[in-house]
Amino acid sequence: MIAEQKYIKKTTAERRKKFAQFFTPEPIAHLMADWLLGSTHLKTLLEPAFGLGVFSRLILQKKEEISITGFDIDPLILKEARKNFPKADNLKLHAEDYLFNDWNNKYDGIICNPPYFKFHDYENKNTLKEIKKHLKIHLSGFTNIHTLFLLKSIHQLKNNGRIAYIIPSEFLNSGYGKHIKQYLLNSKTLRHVFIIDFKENVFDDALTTSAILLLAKDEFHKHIHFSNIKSINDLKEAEKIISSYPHSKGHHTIPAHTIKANIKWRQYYQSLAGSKFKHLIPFNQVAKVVRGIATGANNYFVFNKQKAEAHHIESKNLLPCITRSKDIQTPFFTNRDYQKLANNGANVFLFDGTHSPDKHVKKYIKYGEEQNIHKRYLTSKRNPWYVIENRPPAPILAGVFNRNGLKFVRNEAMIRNLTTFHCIYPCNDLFNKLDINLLFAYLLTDVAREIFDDNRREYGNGLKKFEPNDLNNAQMLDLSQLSAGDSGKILNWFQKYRTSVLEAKEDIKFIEKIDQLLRKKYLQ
C-alpha cells in the first residue's frame, strides 16, 4: 500500500473526502482479487472506482495476460495511477463518471471499492434516472451511490464472470437496500456475503460497518453464504472458503430461494438477542407506533417566543410541540422542562392557523404563501394547505435515530411532537391493558434494547434508524406473564428511578434491578 501512502501525504483530507476517495486494506483487497483469479474465464477487468488501481495491481502481479479498464472521475488520482503501471499496455483508464459510461461493455471479472457518499453530500436524482433507463427498476431516493455501482456492475457481467465488491453493509439492513437485494436475487449472482465487523476501523477514515460481496455468473445459484468477519485473522478462514469455491460453505448457509429481499438480513448471519427469551409477543399488540407531525416546511411552521411576539401570532394558535430531539435529556419530559425551554427561547410551538379570524394570523398565512410554502410537496397535498396534522400527544416517545441505543421518553407533559421523534400510543381495550408505567419501565431496560435491535435499520458511522413499522412488529417481553408481586417490584423500583432522575441524581441502579428480574423470568 505504499501507493495509497505516498498520496495520502501529498493531497488533503478534504480532497479525499470530495471525490469519497477511502483506501481498501491490503489483506482485504488480496481476498477479493483472489476470489477473481479463482476464475480460469479471466480474461478482461474493470475497476469502476480506480483509484490507485489497488485491485488491477495485485492481480497483474498473479496473471500478467489481462486487459484492465478502470474509471474515476478525478483525474488526478488517474494521474497518479498511470505511474504504478509503467509498463501496463493493456491498461484502459477513463476520467469519467462510471455510472453515465460504457454500459455496452460485459466484463470477465469486476471489482471494486465503490465511493461512499452521505446521502445529503451527492445529487443522485440523474444517477437514478440513469440506472432506471438501463436496468428497467425504480429505486428509493435515498438509495447510496455504492449500491448503484454493484447494480451497474452486475449487467456487465459476463458468463462465467466473477464480481467482488466491499460496500458499507447497511443496505442489508435498511429500507432502500429491498430493491439492491431483490436485483441481487433476481441476477442469481450472490454467493458469498462477509460481514466485516472489526473492533479496529476497516478504512482510515470512514468509521463503518462493511461488506464484502462475492458474485458469480455460473450454475452454483441455489444456496447463498453468510461469513462473519470480525478480526484480520479471519480473513484466512474467508481465504479458505475462496478457494474451495464452489465446495465451500459460510457461517450461514441459506437456501437462495427461501431468502426474501423486504426483510432485514441480519437475521441471515447473526444470532438474534430475542431468541434467548421466552413468552414474546409482536410489540403492536401493546403499543402502536406511528411517526411524529410533519409539518413540509418547519422553518415556517415552528415558533419560539421571540417569533410570536413578531408576528404577533396569540398563544391559541400555537400548539405546544418537542420540535428537537437534544431538547430532551433525560427519559422523562415534564411541564416544568417545556416551560424552561419555553422561557429560554427554544423553539416549542407549532403554527395552527385552521379556522383563524385572527388578521395576523390571516397575514401569516399570506406571507406563507408569497414565500410559497403552499406549494410544497407535504403542504400541496393539505386542504388548507396550513393544516396540521391530526396527531394527538402521545404518553411515550421514542427516537428516530440513535447510536447508543433507543430514546425512550415519557412524555408527561402531554404536548405534540415532531418527526424527530415517533409517536406511542398505548392499546387500552378489553384484551390489551397494560400499565402504562410498567411498559415505559420496561422500555427503559437492556433487554427491551437488545430485542428492538434485531429489528434496526442500519446506515453508515455507525448511525440506527427505526421506522414506525420496525417497533411495530419488533417482538418484546409478554409483562401479562409477570405476577402481581414482580409487577409491583418494578413499578416500585420505577418510581424510585424517575424520583431520582427529576431530582438531577440520577440512580440507574433501579433499572437495573429491572432488567435482572426480567432476564430471570423471561430467559430460555
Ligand SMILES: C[S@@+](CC[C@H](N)C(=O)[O-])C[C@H]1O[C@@H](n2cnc3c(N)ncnc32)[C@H](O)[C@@H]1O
Second form
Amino acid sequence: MIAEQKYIKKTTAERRKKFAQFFTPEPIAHLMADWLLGSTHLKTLLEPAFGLGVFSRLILQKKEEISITGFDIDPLILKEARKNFPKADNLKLHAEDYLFNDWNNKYDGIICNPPYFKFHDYENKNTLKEIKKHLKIHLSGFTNIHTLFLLKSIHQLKNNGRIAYIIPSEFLNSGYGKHIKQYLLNSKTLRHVFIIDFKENVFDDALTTSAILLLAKDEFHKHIHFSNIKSINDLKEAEKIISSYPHSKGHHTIPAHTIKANIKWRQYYQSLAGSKFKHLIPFNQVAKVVRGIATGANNYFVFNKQKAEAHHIESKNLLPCITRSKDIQTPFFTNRDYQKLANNGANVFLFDGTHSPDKHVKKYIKYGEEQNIHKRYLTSKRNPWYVIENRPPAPILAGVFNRNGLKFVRNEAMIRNLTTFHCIYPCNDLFNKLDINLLFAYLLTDVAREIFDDNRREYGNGLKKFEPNDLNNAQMLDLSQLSAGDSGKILNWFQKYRTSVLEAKEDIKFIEKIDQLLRKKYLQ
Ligand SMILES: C[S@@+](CC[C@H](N)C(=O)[O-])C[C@H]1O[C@@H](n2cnc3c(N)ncnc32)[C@H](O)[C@@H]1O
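How about the form predicted together with this ligand, since we already have the form predicted alone?
What follows is the whole complex; the chain from before opens it.
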C-alpha cells in the first residue's frame, strides 16, 4: 500500500478526517476484489469513494480489460490517484459527490469503502431528499451517509453484477438501519455478511466494528450467510467461502424469507446469551420501562438550593429530582444520599409552577418567557409550557449510556429522575408474586446483564446504549420458578450486600453468590 502511505505522509490528519479518508487494508481489499472477480460478467467497474483506488488497482492486476469509473469529492486525492494508473486508458475519474451524480448509469461491479459520516456530520437533509427522490423509499433522519452509498450502488447494479462494500456494522443493530435492511432484503441481492470483530487491533480502530457485505444480482437469493472474522486466519476461510460461491455456506446460513428488517441482526450471527438459559420470560411481563422526565430546557427548570433562594421559590414549587447520572454513585439511593446532595448545592430540584398563585413563581415563569424558553421544541408542545411531565418516582432506575454494562439503581428515596436514567415500574401484580428486592437482586447479577446484552444497541465508539424498548423487549429469567427456599437465600444475600454498600464497604461476593445460584438453577 505504498500509494496510501505516501499520501498519509503528505497530508494532515485533519484534512483526511474532513473527507473521511481512511484506507482499506490490503488483505481486506483483496477479499472484496475477489468477490467481483468471481463473476465472468465483470466488464464495467464503479468505485464510488475512490480515494487512491486500492480496489481498482487490485482488480486491474488480475483483469486488464475493464472500464473503470471512480468518484471522489476531493479533487486533490484524485490527482494523486491518477499517478497510480499510468497505463489505464479506460479510467474515468470524477471529482464529484457520488450521491448527487451518475444516477442513470449501471455497472457489473461496484466496490466501496464509503466515507463514515454520521447523520449530524454531513448535510443530510438534501442528501436524504436526493436518495428518496430516486429510490422512492422512506428513510430516517438518523441515517448515516455510508449506508446511502450502499443503497445507491444497489440501484446501479446490472443483472449478474456484484457489489462488495465494507461499512460500519452499526446499522445492522440500530433503529435507522431498519429501512436500509428492508431495502437490502427487497433487492434480493444480499448474499454474504462478514462481521469483522478482531480480538486484537490488527489493522486500525476504525475497522473493529465493520462488516463486509457481498451482494449479487443473480438467482441465488434464497439464503443469506453470516460469518465472523475474528483473526487474520478467518480471512483465509472467508477467501474460501468466496471462491466456492454459490456452493459455499457461511457460519450461519439463514433462509432469506425468514430474515426481518425490524429486528437487530446480531441474532443471526452471534450466539445469544439468552439461549443458554431455560425459563425465560419477556422483561415487560414483570416491569415496564419508560424514559425519565424530559424538560426541554434543563438550565431553566433545574434548581439547587442557592438558585431557589435567589428566586424566592418555595419548596412546594420544587420537585425533588435526580438530574445527572453522576449524582448516583452506588446501587442504592437513599433519603440520606438525597439530603446530602441537596445540602451540597447539587441540582436536585425541578421547578413546578403549575397552578401556583405565588408571585415569585409567576415572576420566574415570566422570566422564562423573556428567555424564549416557552418557544423550545418540547415546551412549545405543552400546555401550559412549564408543566412538568407526569412521571411518578420509579422504585428502580436504569442508566442510559454505559461503558461497563447496565447500571441499575434501587431508588429507595423515591425521587423523580430526568432522562439520564430510565424509570422501571414493576407491574402491579408483581407484588402478589415477587418481592421488588428479588427483582432488583436479579438485576445486579451478571446473568441479567448477559441476557440484556442480547438486546443492546451499539455506538461505534464502544458506548452501549439501551433505549426503554430495548429493555422492555429483552428477556429475563422467570424468578417465579424459584423455590421459597432459594428466594429466601437470595433475599438474605441481597440484604447483606445492601448493608455492605450503605456502610461504604461494598462486598460483591454476595451478588456473586446470587449469580451462581441462578446459573445452577437456570442453565440449560
Ligand atoms: C473511507 S475512504 C476510502 C478510500 C479508498 N477507496 C480505500 O478504500 O482505501 C472514502 C473516500 O470517499 C471520499 N468521499 C467523501 N465523501 C464523498 C462523496 N460524497 N462522494 C464521493 N466520494 C466521497 C473521500 O475523499 C475518501 O477518499
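Positions refer to the first chain, counted from 1. This one's a predicted model, so the numbers in the text were calculated from it and none came from an experiment. Think of the rigid core as the biggest set of C-alphas that the two forms share within 1.5 Å after superposition.
Novice: Once the core is aligned, does Asn492 move its Cα by at least 2 Å between the two forms?
Specialist: The answer is yes; the displacement is at least 2 Å.
Novice: Taking the rigid core as the reference frame, is the Cα of Ser325 displaced by 2 Å or more between the two forms?
Specialist: True for Ser325: a C-alpha shift of 2 Å or more.
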